[in-house]
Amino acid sequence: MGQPRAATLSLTTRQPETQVPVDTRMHIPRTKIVAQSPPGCIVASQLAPHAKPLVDFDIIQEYIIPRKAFFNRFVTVNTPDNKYSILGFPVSIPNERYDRNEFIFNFGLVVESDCDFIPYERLVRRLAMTFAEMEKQGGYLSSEAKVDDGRRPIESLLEIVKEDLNNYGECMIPVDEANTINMKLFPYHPPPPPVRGWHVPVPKMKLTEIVDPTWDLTLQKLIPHIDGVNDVRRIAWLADVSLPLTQTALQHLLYYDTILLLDMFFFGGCYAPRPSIHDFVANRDGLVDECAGYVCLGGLGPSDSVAASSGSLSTGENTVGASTNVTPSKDVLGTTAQIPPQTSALAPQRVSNYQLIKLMTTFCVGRSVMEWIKLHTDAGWPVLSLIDVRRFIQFGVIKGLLYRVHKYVVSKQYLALLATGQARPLRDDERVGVRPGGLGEDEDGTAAGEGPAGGRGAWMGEDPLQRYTDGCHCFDQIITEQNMTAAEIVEKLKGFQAPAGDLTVFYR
């Protein structure tokens, strides 16, 4: 998402009093726009008589200079049509030298309502507090129209601040001999999602080229193994780093938008199209052409190996690069597939747009990748010889064209044990402690299959798969934590001493 732009910047003050011609001679404070940039954006101005205001100031003025309870607080006001938002920080400076013994002002920043306000909050606070200190020192704001000391006018200052922030994201403006406005817009990154052991990090840039010795030692050990194929647990094992440290380090990379998290690729996995598949069919923004450059292989003979293309995948501002190292990956059938580097003597063979669209639109729920390959191979189109299947599916997932359909298992009796308190669900910290191929122990030293009182589901005994049968843990998690293939998990489930029809495997 691009950086939001400030539409206008204005200074609002409350005038000391207004005479009302009634018998009681009531004195009412009046809110007034002192300066605005550009002219006429908030109220009519002689500098821009034909400018149309962005907001109706008469409606929102009571919220621009609000009640005292909102002074010295960050305030956001939306216009009635919800098109713009005014970000402000109303300030009150009590002093006997002012009429009514206080001076009230607010610097308002007008932005579009659908943009992210968080980067601007510190900026508005800094602007208000800077001018509050300048007002306390020498009456900079209250004496603007009374003293001509050669300083920069407020309206000119606001114009420079707005233009610099919109164009450069920062500003450094000297106000007078003693004061300078220094502000910078820092982009806001939301907290990253949790990194699980069965996730696969995919780099969006060449991390090995930007890493330097000052980086965190854990990151330096992990980056060589982040190739878009290895899952988080395998990366931790290859780098000889504990899993919690690996997850924390990858969260830092995720926070700065340098990696993506995808699911593990298996030929037994299932994928289904999203509504945005229509953009791929229409080749909107050259999507099919980009896909061809990313997934097409060289023209190989029957005896040649499957070669991975050396293309890159664009995701907005960054690029997802795939590793060219030979990487063995164990699929659900127990076989090992290797993806060797691209042979330089072979140019990529371009697959037609029609064929790529046909391949992408034939994924569906209930059809595994292996069945999808067999479907097209039986139709006379050698999928494995012309495209890199893993990269083809990866392209669809990254672009939002496909989504992974996960497989879960649920046991009615185990759900009954959870409901009656005879068993407890698997916690995150317990998942980290499970040893591949072993039962593992909880923090209190009990076996992973035991309940809070030491009781177990007798129909499953001490099987570590018991606590994955609550319908909340996908097969990817079981594969990673128990070091088993999907076929082995299914065979293990068939051996449970459970009543007929108790176990159900479902997809979602």
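Here the rigid core means the biggest group of C-alpha atoms that line up within 1.5 Å when the two forms are laid on top of each other. Numbering follows the first chain given and starts at 1. Computed from a prediction, not measured in an experiment: that's the story for all the values here. First, how it differs from the form predicted in complex with the partner chain.
- Annotation: rigid-body hinge motion between the two forms, rotation of the minor part against the major part equal to 28 degrees.
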The other form holds:
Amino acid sequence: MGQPRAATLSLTTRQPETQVPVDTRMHIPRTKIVAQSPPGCIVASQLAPHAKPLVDFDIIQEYIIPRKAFFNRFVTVNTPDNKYSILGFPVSIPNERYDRNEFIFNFGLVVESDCDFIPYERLVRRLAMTFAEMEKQGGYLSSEAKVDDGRRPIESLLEIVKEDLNNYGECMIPVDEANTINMKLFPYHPPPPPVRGWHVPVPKMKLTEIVDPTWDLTLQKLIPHIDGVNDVRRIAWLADVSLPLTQTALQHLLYYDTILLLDMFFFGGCYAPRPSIHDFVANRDGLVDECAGYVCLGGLGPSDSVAASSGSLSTGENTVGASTNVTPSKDVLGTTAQIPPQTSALAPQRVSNYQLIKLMTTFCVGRSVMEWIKLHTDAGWPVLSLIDVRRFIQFGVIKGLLYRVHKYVVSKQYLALLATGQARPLRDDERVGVRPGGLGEDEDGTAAGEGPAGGRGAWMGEDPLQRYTDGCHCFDQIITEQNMTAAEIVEKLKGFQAPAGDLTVFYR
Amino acid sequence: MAVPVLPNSSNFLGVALVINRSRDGPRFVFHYPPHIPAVDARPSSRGTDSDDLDDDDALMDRISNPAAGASSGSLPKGVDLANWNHDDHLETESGSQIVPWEHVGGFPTRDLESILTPPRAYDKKLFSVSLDQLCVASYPICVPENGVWKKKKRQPKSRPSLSTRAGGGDDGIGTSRNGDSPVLAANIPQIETHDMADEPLGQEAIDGPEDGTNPEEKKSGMTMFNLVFILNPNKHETKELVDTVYFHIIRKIIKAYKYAQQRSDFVWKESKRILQLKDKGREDKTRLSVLWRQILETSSLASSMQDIYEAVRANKIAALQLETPEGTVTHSVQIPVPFHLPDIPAADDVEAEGLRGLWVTTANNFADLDMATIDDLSFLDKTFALLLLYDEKKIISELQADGDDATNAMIEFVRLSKPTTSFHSIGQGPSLSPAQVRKYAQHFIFWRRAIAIPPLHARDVYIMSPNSKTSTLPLASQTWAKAFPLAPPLPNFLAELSTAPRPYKFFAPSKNHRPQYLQMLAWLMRGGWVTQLCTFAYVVVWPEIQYEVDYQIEADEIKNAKNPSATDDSASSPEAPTSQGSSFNGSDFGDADEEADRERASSAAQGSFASKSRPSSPASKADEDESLILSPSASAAPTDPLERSVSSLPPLPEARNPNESIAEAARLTRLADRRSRAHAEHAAQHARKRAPAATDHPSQNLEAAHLAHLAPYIILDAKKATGKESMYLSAIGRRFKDARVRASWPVFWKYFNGHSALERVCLMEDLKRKEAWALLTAMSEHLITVRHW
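Having looked at the form predicted on its own, could you now put up the form predicted in complex with the partner chain?
Following is the full complex, with the preceding chain placed first.
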């Protein structure tokens, strides 16, 4: 896993100003700067007599060579004017061969306070560790300036580090014949959100073209099935990979921002506008034109046929839940399949911007896609034959113009049990999914109906649907995890052993 | 959207007070909570940061840990540290004593105390040190250079922040307008107000003992005090967390401490007392928990630190109470939290969980309004009402607890404030002025007792909020059932609201139930369960209108070209465009329009004839000014007079070569000729065009041959429309048959910008809801609408 992690590096961080190794030996009572780059950045230097120090060394020296308790730690401190921060890692090496039985040094960086420290922390740690090891093995630092073995002085090493990091974001330090230190600034990516079984990953780039045999095997298996139609659970099944592994693999793709997660598309689903729909009306940055290129059926590209074929590849017979979520898209694409003879003969038909805006703005809470299509068809505008509805809605969701209004079912009795602590809520990270065909096995080995046992109210027996009825689990989740269609779920819920009117369905 | 990083129990570990003394050096005075564990020992910090764990770090751990154990000297060996409860004292083999309170965050306090007393350069500046995961932020206060803490001036005015309540600087609405913060109130950063629990400080400050002793004797043993906040942020949030805590909490708390120190040497005296207790506890081997209880009871400094910790950790309002010999110093601090969101957070974002349950609305989004509107505060008064977040009685009793001159007015305000009544209408009442209303509302909002919402109304549409926090549904259902025993259960009510958007009044079984149902609505708003579904509109210009305007522009151009003097003698010319325009107003539009168009069309067709008949031929003008010939107005003139005029040109003052002038004249003639031909063609083309005909429903008239190539055009912001767009707007205005609609159109079109909710038009225009909607409905053919919150 994590094959691509090294491939997506680019440096955009602010640059460190200087490199400061400080070295203090115990026989010298004062902490002193042994080498600095550029000269004069910390303390006055003969090399640059007029350079103005960036920081007042007297003030910060306590944080560069601090008290014993803080040795071998990553220590940072800001300057009083809060313009710079000093990142250091004071290292102490106890050994009898030193005058005071101890050698202390710190390779520090001075960076602007408002830059991101995270990439530099590793670097500071790496410098400290490498030189600590080299000092331990051969007294590399302590013999500096004592022996003239023709090796590179530390000052010039620092120069390399500073220049290369600032210019290239990485550096290679030839320390001596045998040793080179390679370092790179890694940008920080926040941890990706969890991947749920009912998410639909949409590739942002042509993953099938960039994948190569060195990639992680799981990813290689999954990538052909990531087409913007299949949901995660379905991908897992198609690729014959267990669901947790699939989720982890997709999280890696998410980490590198190569996929998006959307909801499953249903014609019975409901979408509603978000405030940023204003950008669409205003056609900001050509949003509407981009949309037209993406959804108009005249310009159906080969990628669609891929989506269509993989959609129809699906073995809907043995997986009812799956067929419900694929069938609609098959419908869309099925329509498209019939249309090309006419449309391809004509020039690609471009729906007017106004019409697209009108379409986008007519989504509303309480109006399903089906009703939305009917609204426009009745108004004399055959939506289905002019645009790919699935792509149109996906476009809206991706661009933040629309949000999916999910459907939830709530049982008041179950809520009461939860409120009194007689039942424990089902958390989303508990993986209780079953996969079609029973491929792979669950981590916890629970079968479909059981769920996380214990403490559940007995009033409904072991009804597998009960734990979804707390208003936090949308129908999409039930559909994928219970392998049922929405209609089947509703049917099953009717058989609930509960007083009349206990169940309600809300949309949000 | 970005989630604000707030302190919580996992990233805010504690507060500590460190002082520096002139003779005895630094000393770690007090910390809270009693046991602050070492960060590395906390399983969560490492477990969640997956990026920490890689080969590099493994290597480092291997290298650094044994070294750390050996060199740090933090904990001597030979003691069963693993089973230490951090409460009892331990005895090592060597006989030294391990005192439970002498280890904070995994470090010995005697090491921390030296690193946490920075040099004077950090006086009154941010001081932030990080030790591995642990991050420490503070705002050190040093004794003034003369070594005397006491301020010579003893005027409470010097620190207005501590002596005013709800007043002075917190003209909050104004502040928020001027700043670029789009949020109504919650984000106003710098309001130096007090909690309601505040007491006026003025008197204590004034009647403090006036001891005119020699300043030398007053020289304190303490040279600095530093209240440090010990944080353990997620790496990528470090900076934001430090900034937030520093800006909203640290700097403000320190002000109160410094004030108390300057008045009565408070911090130093309390520190001495705490240190004495600690020394005694060390000798007696008092348990940590026992000692801490003792300290908290005796020292208001220590208990204020406890308050700070507990409140900041829960992100509540921290109310300090420092019992100085000269009276109680109180101060409240908080990190303002937003009470609304403009858009829903990402569905599965773990960090966004903190934003769940917030009211989602664009009502407070003023970023798109221009400054001119914003300077006028009345629009806010009209479209907002106060929704108290707590029971009215509770707030009133809070207010009564510390009476001062503003209390009665504030209580009155609380009584009058209903979520259905706008500030404007409260301000119109006899008891409170609009300025007072604004000020108090601001105060309540800032101190989290209320939020500002558009007034609730039964005719408005409310839906279940997409940001509602359904994980609280079980408990909320119970609370709801208690509050409204006769109402339908909460899940059912929400389900009803969520199914199909309808005006709220339809949910109430009868008109008598309305007040009760509005109270239910207020409850739902408070909990972020519902949000108003608003309608936003843009003006659509249908092809028919576009064609009409374009046609008219073309006609005017041709006419102007033909009739260059039209501008000069527009008063005499019946066909001048200005007079035409005015003749439309007030007359029967449809007919007048068509007539005028026909007239214009015909006049354009007979262009040359018409202009020949004009007495004021350009030739006469050309005599006066040669350059005019080149001006487009002249070029449309028939060729004959022009030729004549050119040939009859008098020789120019600087007598030119006659040949030259003839050539020049010929050139001009050719130019004029070409131009006039082009114009004639243009006119002929225009004449061939179909004259615009107004239909009753321009939106249906899309298929006509002359309109088919035009797409409907959307005016994004009708108020800012210029040029052609404004002509479109007035052309649309002429189409309205009803005089009232016609009159309201120019008034209303400023709301057709996609950001102003049509639901609030009636409030802004002081109209009845029904009336406003009737007018808007009449205009609806020319609007495209979208509905969101």
